[in-house]
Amino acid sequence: MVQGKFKILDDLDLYKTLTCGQAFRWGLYRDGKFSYAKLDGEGFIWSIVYNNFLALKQEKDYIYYKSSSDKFYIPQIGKTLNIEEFLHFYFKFDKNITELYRIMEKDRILKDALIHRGIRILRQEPFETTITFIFSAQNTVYNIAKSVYLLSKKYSKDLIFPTPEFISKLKVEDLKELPVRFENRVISAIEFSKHVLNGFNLYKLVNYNYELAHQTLTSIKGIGNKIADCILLFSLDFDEAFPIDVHIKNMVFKYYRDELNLKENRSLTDKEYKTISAFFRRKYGKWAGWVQEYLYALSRKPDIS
């Protein structure tokens, strides 16, 4: 076990970042069970990240860490990073969040979300992120976390996330214990894994522009606008992606209805989704996805739900 501490290079609220709805494997692993968003007795929160077991704890300007390895292979950049390089990469410390705060301070809506300052967008593993958000459709945070845990447990005693090869060979009945609301979500996960095995290179999307990357993902059965934007934002460095789920839809209709000339609060059509998403990209540019996360945080109750 590798242990040490890492000097935080920019504003970070570790706990809020890891439990704000973009990642689902952070919590407490004990006695063969997983409790999402819970800390151990020492105040560490644990996860399996890029195939390493990792525990993190924040104390003021430092992250204390315990890791099963000092090497993290990052497929989307084709490099192996040591743990300090990885933490810099994972928490996007190359992005100066104070620039976002300046925008938020001048915004009549976003200034209220500054109570959540320190939330950062993560760079997660793209294949795992894709399967995770395929499971996320009309599901709760806790059920998504449980689904990912049970799927990983089925694959590996070390809880490493399964490979496309493994998932592609599964049948729906093999995953009946997963708390996924719709059977077609399980089918989509299996079919996407087959798509990867047939030559689809998810990692190469980092070289595309946003429009082409989004179009490429939504052309795959089972991946709609919101799932595609989650994949792009949370794993492939498209900070301009703006996922719209029910929480964000409600915030948009509450605060941006007049600007967007929205008629009524109802399910979004494909055209309306793209109109709203494009509006936020124009308004906030490269920070649109980060704005989405702060709007999401503002929409939630104090407890995680």
Contents of the next structure:
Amino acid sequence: MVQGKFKILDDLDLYKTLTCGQAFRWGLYRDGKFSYAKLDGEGFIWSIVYNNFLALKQEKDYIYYKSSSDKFYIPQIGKTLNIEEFLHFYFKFDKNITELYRIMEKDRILKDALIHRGIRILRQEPFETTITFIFSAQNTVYNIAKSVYLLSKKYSKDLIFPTPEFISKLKVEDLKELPVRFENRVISAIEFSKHVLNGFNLYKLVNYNYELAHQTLTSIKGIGNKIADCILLFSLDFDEAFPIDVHIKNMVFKYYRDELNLKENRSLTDKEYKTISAFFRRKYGKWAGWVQEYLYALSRKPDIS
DNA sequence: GTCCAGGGTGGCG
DNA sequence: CGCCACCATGGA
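Okay, that is the form predicted on its own; can I get the form predicted together with the DNA now?
Time for the whole complex; same chain goes first.
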């Protein structure tokens, strides 16, 4: 057990960042149950990240932390970090978000999204992120969180996220209770785990360029354009990835219809997805994914925070 | 009851 | 290519 406080190096809204829809394991763990996005009596929010139990609370310019260990092994960079190095890594304090705010202030739509300032993109664990977003298809944040929780509970009492070995040995019937929308989501998760065991190195994608990394992921069955972009943005450091879900699609049709020459609001073809995604990538570069997250926050109903 | 949620695949023209 | 059927949970 390690505890202390970490001086925040750049703008951060801890709660919004952990509950804006990029991470699904932050909340309250009590009595063998998990309540997504809930705080404990002391105002801490809990999770299991990179195999450690971790509790965080923000007070002004500090993050107060309690961790089950001071060692965080980060497979995609092959290094072990201590808790403070980890927080720096996880919240991407190597990026100065005021640069993004200056871009947003000048934009007719994005300036409204500044009410959500403090949201940062996280560096999450890639294998966990992949399985999580495979579960996300046409599903709610609450049910995605519940699915990941039930899967982890099946693996260990500590609620550590399961290994590829464990998931690859599961049968569809073992995961009947997961509230995923389609059975093929469970099948894809199991098949992806087998793919990893057969030698597919997810972590080496950090060294690819965006196009190749995206193409590599979408060539895997069960992973399409949107899920690939979520994996790249939320776990593999591709800040230029621009995932387009239904909310983003609606925002694009509402505010960018003329610029993108879009006609009616219907589901996107593969070509349209790539055109829209590339449009924002060209416009915002390494901030495109962050812009996407602020548009997402703006479009979501204020049920959380 | 109806509507919708951080989608993807395969088949057909 | 574009379009479309299909998959088949749970909360508001």
